[in-house]
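One chain comes next, on its own, written out as structure tokens in the form predicted alone.
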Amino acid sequence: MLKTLALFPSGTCVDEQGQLWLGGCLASSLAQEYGTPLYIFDDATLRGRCRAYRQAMAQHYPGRSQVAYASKAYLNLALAQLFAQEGLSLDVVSGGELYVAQQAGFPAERIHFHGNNKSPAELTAALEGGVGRIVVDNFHELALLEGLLAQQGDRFPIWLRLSPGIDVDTHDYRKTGSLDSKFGFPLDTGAAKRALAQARNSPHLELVGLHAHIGSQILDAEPLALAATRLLEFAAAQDFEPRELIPGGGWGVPHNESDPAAPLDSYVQTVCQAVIDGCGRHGLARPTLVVEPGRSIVAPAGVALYRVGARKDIPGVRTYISVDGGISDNVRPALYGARYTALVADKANRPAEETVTIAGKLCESGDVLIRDIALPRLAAGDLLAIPAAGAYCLPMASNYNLAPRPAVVLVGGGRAKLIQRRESHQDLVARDVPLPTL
């Protein structure tokens, strides 16, 4: 149990009765008040991870730096406000994420707008909203942005997203920096060189930085450092001195007991040293260094809580335990083969008695959250808590089978605050337009 408990947010504990406590709140009481499935975020863990990143950057990089939270990992109004309070910048990849940030009052100058196919409406909203940077991904967007700015007679600071041709050890769907990727101007084809020349010659684009992002859930810092190195090599070869350098994010976290530890300080130190060395080698002034963590901030802070329902024993084959959520709130095991672990929140101090597979309630055979996990014997009504669930579960949640999306609470100091209400059945038809009466 102790190894599993280490994957939960800071301050998590189990009392003598085997009850799980999160942020000073009893998990079973949270389930009773807010229902299940329920996603619980720990305030102290969120703030602690933000501060750890900022402190590591300040310690390891002798120049200006920023920590920009990658909104795609999970964003709502409350989290945007929390990240603003902690001094982070914010990466958004859609008009929707930009809107949430704006509604939260996030400082516009600290927002970076990413994406590989931004619409004219999204770019217009970004320009009118005064975002700090637009990250240009392709020649279509260069022309589109140039045209919009020409109409306004303005000049706007941009980063170019480059594809550095680096393959990483992660799921194929999470790789974003190889040559065969929809993202960025490839270095290997000469597209990056042409894009840089076009941006530098534009009367309306102010090229201030070079950006790369090579993937997600990466547990080896060397490829991330190599991305920074290649950006600097490219800049030097083009006689361009970037004022800002952004080697991306993607640092991973352990999701189950067999995953290696992923200390963020060593990751930050490795990337910072690569930038320091690269600038020295090429005679470049040290730019403002921006890192873009997402998962590694929110994943450890989040816990998914489910209520156990049906049991299906297949002698000699498998025992299925079904819970009241599944791929509608966490599609990652089905999509990526993501592997999680769990505790029984109301029997957390009991020894394992059986090996079971945790299945969701949605009508797909692939709706399995955890395969072959050893747990105390489960009964209908028990609570199952899955740690490291704060990233990418809720953003990819759906209404498959017209399942309402779960509620989200923020806990800390023995108090819980609802930060996203559970969808109702009325919400499920809010966008529908019925047939007219004849």
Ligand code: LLP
Given for the second form:
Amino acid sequence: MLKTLALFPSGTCVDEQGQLWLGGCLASSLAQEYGTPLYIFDDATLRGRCRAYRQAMAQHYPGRSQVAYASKAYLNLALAQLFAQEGLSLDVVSGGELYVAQQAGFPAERIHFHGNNKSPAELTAALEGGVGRIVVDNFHELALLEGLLAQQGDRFPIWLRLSPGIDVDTHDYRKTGSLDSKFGFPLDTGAAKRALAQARNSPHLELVGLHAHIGSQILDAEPLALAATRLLEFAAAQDFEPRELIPGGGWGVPHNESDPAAPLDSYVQTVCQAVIDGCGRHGLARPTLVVEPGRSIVAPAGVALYRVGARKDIPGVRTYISVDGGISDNVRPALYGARYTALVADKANRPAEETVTIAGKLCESGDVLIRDIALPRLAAGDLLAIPAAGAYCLPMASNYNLAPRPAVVLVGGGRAKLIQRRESHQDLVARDVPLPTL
Ligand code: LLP
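Now show the form predicted together with the ligand, given that the preceding structure was the form predicted alone.
Time for the whole complex; same chain goes first.
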């Protein structure tokens, strides 16, 4: 079993008074200064994960490689800048993510534009912005992109997203590599073969790579390696030597004490070995290998901090402890049954005294963040810290009940910096247009 503290960012500690410290900052002081709910990212953990990925790729793959951060896991200006500094590439899936990356000054040639239904406006923005690669997902897009490029008389480097027919052990909503998926050209139906031929024959498309992404929060490296193997098998069968190979992201992280540890080095090694073996088997030159991690970079670096409020004891049934956030900032327990854990940030050295259910403050019975967790007795005003909250919480946040979205701080070396301010009530009406007064 993992210890709860091991799920928090590196350098997290608890002092003799039972106070939680993150990046050298006292959690309770952060709550005081920035309010709650508060999302706290640890600079050293973020950079450490980026470096661990780059080092693992350099160590296990005897060829060129790239680590492309999947922005959908969470992006804002500061994080985009941090990933640029760490030498990562960036996977974006929308005009919005592209815009944030551009505003952050992220090098355009290191941006890859994904998505299964990019609009003409988004494709135009990507072309005009000079992104490095467009990842073509379907025949509609192949035609659309060819049309746009034909108008300009240009040629543009693309990857084809293929659907390799691999089922993985994860929540159904996160499976993307089986035949019954909206993403990519299936290998099994002949669509991939036709797409490859069309792209190769196009005067406007320069087919440089093959891509697959089979799912997310995957804790077994074998299916991820199999995706790479299938891409190479397909390439060889079509007599196509890809210059770039992208077997996606998807590596998982532990969210609670009973989840297995997920060392990224062994995942990277397994995928690299599959590519080395596949190239050897088919006599292909080793392509530039690109991995696309999202969650496994940001999740362990992020902590959600909530203030405890109401308590409801239902004798013989359960005790609800309500906090000041909920599904508006973390929909993952409700949507995927994600199981998080927590520490009481101001009583972190006290033994567990009772089993409670942590509910949010949103008007919905499904607004539960953690079901049945053993904690010290909680009182109103206590602070609850949920680790491994850095991925897919904030980017999936909503204004349900018109809840303002949380503030975000980056901590390190005993200093905290606000990197995204809390939404205000004024923000909530900023897009509204009132009726004219009669
Ligand atoms: N590459 C592509 C093409 C993707 O679609 C994704 C994630 C990734 C890379 C990064 O996957 P990661 O390394 O983060 O697993 N909202 C869900 C996760 C959806 C993932 C979507 N695609 C959740 O909260 O679990």
